[in-house]
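Only one chain comes next, encoded as structure tokens, the form predicted on its own.
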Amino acid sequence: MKRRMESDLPKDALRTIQEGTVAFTYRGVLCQKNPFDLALYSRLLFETGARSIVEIGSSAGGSALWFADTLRCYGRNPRIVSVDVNPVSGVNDPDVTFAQGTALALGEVLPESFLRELPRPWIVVEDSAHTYEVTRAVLRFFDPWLEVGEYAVVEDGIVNDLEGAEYRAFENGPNRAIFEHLDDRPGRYEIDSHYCDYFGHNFTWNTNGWLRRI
């Protein structure tokens, strides 16, 4: 039986915690993580080991600081790729590489050269245009590549939840693409109830979007 897609925060509450979400910012660079999410890679990040963060949509770069700064306030040597349509600029950071290219053609910008030197355990953040066709590519792209007990987690399926015609544009791409994957790889992936559950049902914005490779 499939998961519910909704989460079971109120709809005031998603609401005022959007707005805080598109707003905040890291380092004085636009972020747009929100509470339950940043505590919740956190967790991730220390539990899992990760040493390398392939993060598919940069916005402005502050996710990706973010991403460094955590993994080496866990002592270890992080390398952090981002790779964004538009190119970052005025963010620098030794461990972090910023890329241009598209989700679309992920092994144009992302060469099998280049992901082969990626220290494990990885983490993939698909955080890019939230629509079907991109998370589905993204996922499949890094599909070979996921090794057991590393995670590919997919960002804002909560626009199925959010009110707002620029919401509905999404046509619930995220939530979509995700049961297809799973669909289509029985066996290889699970939902990671522990961290979208971990303050409620999908008390996240990234809402059964922790895949977890087994």
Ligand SMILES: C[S@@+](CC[C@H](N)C(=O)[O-])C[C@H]1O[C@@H](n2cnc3c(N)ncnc32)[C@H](O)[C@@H]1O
Given for the second form:
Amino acid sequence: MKRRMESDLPKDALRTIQEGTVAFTYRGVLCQKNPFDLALYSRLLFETGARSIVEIGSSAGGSALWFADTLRCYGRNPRIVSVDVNPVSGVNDPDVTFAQGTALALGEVLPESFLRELPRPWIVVEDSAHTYEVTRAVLRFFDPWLEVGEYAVVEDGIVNDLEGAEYRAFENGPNRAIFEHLDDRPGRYEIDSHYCDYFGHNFTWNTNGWLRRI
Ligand SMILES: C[S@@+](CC[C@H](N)C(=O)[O-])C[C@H]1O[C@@H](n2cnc3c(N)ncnc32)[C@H](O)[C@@H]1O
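Now the other one: the form predicted together with the named molecule, given that the block above is the form predicted on its own.
After this comes the whole thing, all chains and molecules, with the earlier chain placed first.
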């Protein structure tokens, strides 16, 4: 039976957490994450022993900075690669590489020779357009690269729970893409309820989106 995709967080709480999330800053840089997901990522990064984070969707670069600081805090030598259609300026970190390109053609910006050099384990974070098409493209691109025990985190399935035309416009893209990707690749991924449900059923903006390669 398929997992429910909805979050059990009350609608009023979703709205106010979303308002805070989109304005949240880390070290003065916009970092659009909420306390649930910062806590869950801090555990995921520690528990997996992650060395590389490949993030699709940089925005201002605050999340890439947070990933780098967190992994350094754990004594790792991190490699953070963050791709966006728009350039990132004003964030300079020796362990973070920002690359400009589209999620729909990741091979152009992340060539094989570059990816092969990234230390394992990896965490892939899809946090770009949140449409069905883009989410599917990102999951497809990384499928042959992900090794057992690594994760692809699909962000912002919560758009389906948030009220308002701007969220309906995503047409439940992340959740639809997740289920189709899992159906297409039986036995290769599991939705990791340890992270999805740590604080309550889908008390995360990445509803059903913590995908473990098995
Ligand atoms: C939600 S923001 C990223 C937030 C950031 N990861 C954070 O946590 O602070 C989404 C970003 O995805 C980028 N984006 C949208 N569509 C894209 C695409 N097709 N390819 C690459 N980046 C895209 C936007 O320019 C925007 O900066």
